[in-house]
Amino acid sequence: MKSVASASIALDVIRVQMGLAPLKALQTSVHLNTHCNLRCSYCFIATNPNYPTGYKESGLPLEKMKIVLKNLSGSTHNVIFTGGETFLYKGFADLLVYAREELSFDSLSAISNGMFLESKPEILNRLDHVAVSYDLMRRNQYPDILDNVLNSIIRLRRDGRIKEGQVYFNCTIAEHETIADWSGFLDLAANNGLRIFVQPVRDGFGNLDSWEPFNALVLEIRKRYGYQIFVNCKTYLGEYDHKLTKKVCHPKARMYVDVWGNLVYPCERFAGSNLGNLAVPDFPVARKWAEAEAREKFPSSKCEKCAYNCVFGNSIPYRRPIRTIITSVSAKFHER
């Protein structure tokens, strides 16, 4: 079964690379909650009009969230849970067991502030990937907390409690920041075999007016540390612009579910436009999506200045077609 799944992923990755619709979404972001124990000054939850209740949403109850995932199971390879702080979702470990054992998603990931990796191993051990948010703005606001998070991750890595590549850093880069500002953290990551995913600061709607400062710093990081430190697809490193083609931004490559369980079309940038609630049993995901695509195609002029994560190839690890094909063939070989 594993080799069949890997082959299916590989084929869908190739389809996206060719600008075609995948048969299943490579990744679906499920907004688990907005509740968080931090209040980062730039957080999108505080500034984005799609989250009118701010940090108050604890998320759907566990049984309803199971229905959401069941409805998604035939339409996506991978689920990445976002928040809020995902590790604070009540019943998260049980949800992951259900997603893994009953629904057989290919990969389960989460975005986290990293503060609970050691104290909640029942969650960490059930995730294929954890993206820990790290940036200098957060570092200046919470220096002791971020130091503890870094030390915790290094300790877990050293002790073998996290697998290679399981935890990486989501690094949000501000326009005024330089390689000197980032070098201490980057040296630490490189010296401990950790990876980073870089993205620019955007406004509450995900817009970015100028790519030049971000591109310049990314190129400096790439020159000093090489490609190995990056999680980003190297095809795009230092080459970002506003030309959103289907190869870069295909709506079905990365679907999105908001914190109330609504399936959003085509992505979180348009969170006010949903196709219905996935907490309803037997919700027809494929049919609803096809109907939406027939009405309005994306990317379009509405996507001008978009700088959401999908632009950076973060459908981990499915935007790497060659590596995915090799994994597929290897898995099939070892099963013989």
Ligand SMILES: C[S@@+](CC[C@H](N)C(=O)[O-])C[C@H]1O[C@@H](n2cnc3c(N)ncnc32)[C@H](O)[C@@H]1O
Contents of the next structure:
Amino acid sequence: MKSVASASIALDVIRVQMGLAPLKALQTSVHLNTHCNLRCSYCFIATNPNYPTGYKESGLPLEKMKIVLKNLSGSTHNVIFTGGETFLYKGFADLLVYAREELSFDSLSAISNGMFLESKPEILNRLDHVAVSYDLMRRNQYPDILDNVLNSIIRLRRDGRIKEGQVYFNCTIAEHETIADWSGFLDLAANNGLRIFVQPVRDGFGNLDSWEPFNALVLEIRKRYGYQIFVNCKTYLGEYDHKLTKKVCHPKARMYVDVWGNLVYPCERFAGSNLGNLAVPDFPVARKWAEAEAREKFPSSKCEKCAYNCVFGNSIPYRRPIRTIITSVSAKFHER
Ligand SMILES: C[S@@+](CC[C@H](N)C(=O)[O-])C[C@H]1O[C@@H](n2cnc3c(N)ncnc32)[C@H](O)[C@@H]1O
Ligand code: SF4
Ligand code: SF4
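So that was the form predicted alone. Now I'd like the form predicted in complex with the named molecule, please.
Complete assembly follows, chain above in first position.
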């Protein structure tokens, strides 16, 4: 069973890299909540019209969220939960137990501000990956908190309470930042075998005017620390641009579910247009997606200035076939 699952993801990864639709999404981002204990200056929840209620949403009740996951289970290899602060979603540990025991995802991950990794092991220990956000904008705003987060990750890693590769950093980079600004953090990450996912800060509509400053910094990081520090798909490192082809964006590679449980087509940049609510039993995800694709194909001219993940590493960390197989097999062996 394990090898069949790994082969099936690896084949889909290869299909995406060839510009073909995967049979299942490599990964689906499920928005658990918008509640958060921080207020990062650049956070899109405060500025993006997709979040008309700002930080007010505590998320669907657990039983409804289970239905959302059940509906997704035949249509995505992996799930990554986002927020708000995901570790504050009430019932998260129970949701993960349900997903792991009753459904057949290859992995379950979350994006988090990292403040609850040690105090909520019942969540941490049930996640295959946690992308902990660390960036200079946040560090300037909350220096003590970010120091604590960094120290706690290093402690967890040294004590063997997180596996190699289980936690990586989500680094959001602002236009004026330089390698000198980043090097203290990057040295620490590299010296502790921790990897980074890099992305540019997007404006309130999910746009980016120019990739140039971001590409230049990514190339400098690559030169100093090598490819291995990145979780991003290495094919495009430092070469991101607004020329959209299926090779860099096949929307089905990474589906998105909004905080109300709606399946969004084609991606979160179009969160206003959804295909229906997944909190209703027996929602036909694959059929609805195929119907939407037949009506309107993406990427298209509507994607102009898109700064979303698909352009620069959609479905990380599952975009590298070899790494995907290793991740998947090790996740299966790591019974919790
Ligand atoms: C909204 S947060 C939710 C998870 C968690 N609260 C955290 O901060 O990691 C998800 C990711 O989006 C990033 N993010 C927030 N605002 C952004 C923006 N305007 N552009 C790009 N990334 C942004 C955060 O840094 C974080 O890595
Ligand atoms: S921790 Fe995450 S959700 Fe909370 S304000 Fe910061 S970016 Fe937004
Ligand atoms: S807006 Fe971006 S992520 Fe969405 S379909 Fe277009 S290129 Fe892909």
